[in-house]
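Here you get one chain, nothing else, as structure tokens; it is the form predicted on its own.
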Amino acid sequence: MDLSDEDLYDVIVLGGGPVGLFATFYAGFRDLSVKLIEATEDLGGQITLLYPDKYIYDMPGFYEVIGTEVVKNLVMQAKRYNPTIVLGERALKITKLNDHKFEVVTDKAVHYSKTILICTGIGAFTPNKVEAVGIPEFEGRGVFYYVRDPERFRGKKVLIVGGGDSAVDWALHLKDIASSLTLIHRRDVFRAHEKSVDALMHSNVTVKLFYVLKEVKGDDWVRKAIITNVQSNKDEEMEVDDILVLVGYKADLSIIRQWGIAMDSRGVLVDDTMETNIPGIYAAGDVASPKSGFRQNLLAVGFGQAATAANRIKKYLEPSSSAFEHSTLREPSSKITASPETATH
């Protein structure tokens, strides 16, 4: 199959989280044509999905910064060199056609590139669920596992189930938006950051410890929740408009294991250049497992890995090119064609 220049990209970046976004920018910075493919309908990865309004304290250059602000700036930066961005497509299969041609099959289309950079984080997210009567029939009708728009909870009676960062952070964010907010947790020990827990316990949120969700009732929408005290085994009924079940997520890397890429229990094995066992396929961020054995799942580390991978891809495709292993005040590219409003597919 003959491919035009528009069909065959220099690199396909899989994953639109922070590391994938920075990789998209940096590859464009090195004059590479880039297609970014993200499985969900939103860019930003875990930040967008789990804690968009949480402060991030280990972002270089910022004393503290809200997650949504990080994502906003990363998206703007990623679009600088006019990449093609594809949302809502999950990569299912990667096939190496020859030394400089890969085929990526998603659940909706087929894409081609000379190299692949995997930035899928810790894998596809599936929310953990609770065993409560009525939960399945009210999913999407008052029972939610994500918060897409905080404003939809304005003036509502909200119940949050969970005791981790996501549950506590959303309780703090929604406490002044909802008309009333109750958080139940099956233990008296939280898995959230200590400062967040302290803020929660001194807020207007009603916190009920040693409680679980037993049953959900309603008509076309959730109307009531039955919660049970696990110590006394007594039930309580409460009126609710919405229930947020935030008890963690399962991450799944199983699809990558079908691609013939060497992996260990932590992710995709990479060398010091972020290359996998298959020449032309690289990985960066939480999905990458350095063969050296030293691993840190930090944004700062992921950004460095993304830059390393992009630089090595440039060298892989153009052996005579500069390694460009330094920062600069002058852009190496002679063409900046994108605006922050670059179209997204």
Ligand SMILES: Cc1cc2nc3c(=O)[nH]c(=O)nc-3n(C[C@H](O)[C@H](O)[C@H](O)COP(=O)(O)OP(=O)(O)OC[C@H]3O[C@@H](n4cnc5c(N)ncnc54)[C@H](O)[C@@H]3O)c2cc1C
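Let's see the other form, the form predicted together with this ligand, since the form predicted on its own is already up.
We keep it simple here and write out only the one chain, dropping partners and molecules.
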């Protein structure tokens, strides 16, 4: 198949989460033509899906910033060099046609590029569930696995189940919105940021350690939760309006596993240039599993990986190009088509 320059992009970025968005900007900044393909109808990845209204405290340059604000700015920045953005298409298969040509088959179309940058995060992910009587019956009727709109918990008696970052962060966020907030955790050790756990323990949240959710009762909506102390085996009944089960997420990387790229149990293996075992295919963000084994699923880390990958892709396509450039030294202004005012969602 003969492709025009327009159809054959320098790089296809798979995944429009925060890292894919920054990679899209950065590749454009390095004068590469970019097509971004996102499986859902929304950009922003986990931030948009899981914590749009949560404060982020470790975003470089911000004292604190709310999730949606970060996504809005990432989208604006990503559009700076006029990439092609495809929403609602899930990449199903990648085939290397030759050294500088890849074919990406999605559930709706076929796309071509000289390189691929995989930023698919933890893939199609599903929330972990807890084994408690009545849970399946009340899902969506008082039992939730995500917080889309914190305001819907205003004035409610809320029970949070979990001891990870998600549970602790949401407890802190909802503590002054809910009329009462209880967090139960099956152990006394949290898998959450130390500072957040400290804040939780000194807050108005009722924290019950060594408790699990045993049963959920109600009518057309959840009304009661039976919780069990795993040390004493005694049950307690609580009145609740809503239960948030925040016990982590299962990543589903099964699609990527069919692409013939070397992976470990947590993602796509990359070297320190973010290249995979297949020349021309790179990965960044949560999907990337550094061969060093030191993995950090953090926005700041993912952004650095995106910049590294884009710089390496530039070098791969144009070996005589510089390894990196400072924005003050070179701004390919001829390619700027979007202004901050027009390049929003």
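Positions refer to the first chain, counted from 1. The model shown is predicted, which means the values in this text are computed figures rather than measured ones. The term rigid core refers to the maximal set of C-alpha atoms that superpose within 1.5 Å between the two forms.
> Can a Cα shift of no less than 2 Å be assigned to residue 253 between these two forms, given superposition on the rigid core?
Replying inline: No, residue 253 moves less than 2 Å.
> Does the C-alpha of residue 152 move 2 Å or more between these two forms once the rigid core is lined up?
Replying inline: Comparing the forms between these two forms, which are aligned on their rigid core, residue 152 does shift its C-alpha by 2 Å or more.
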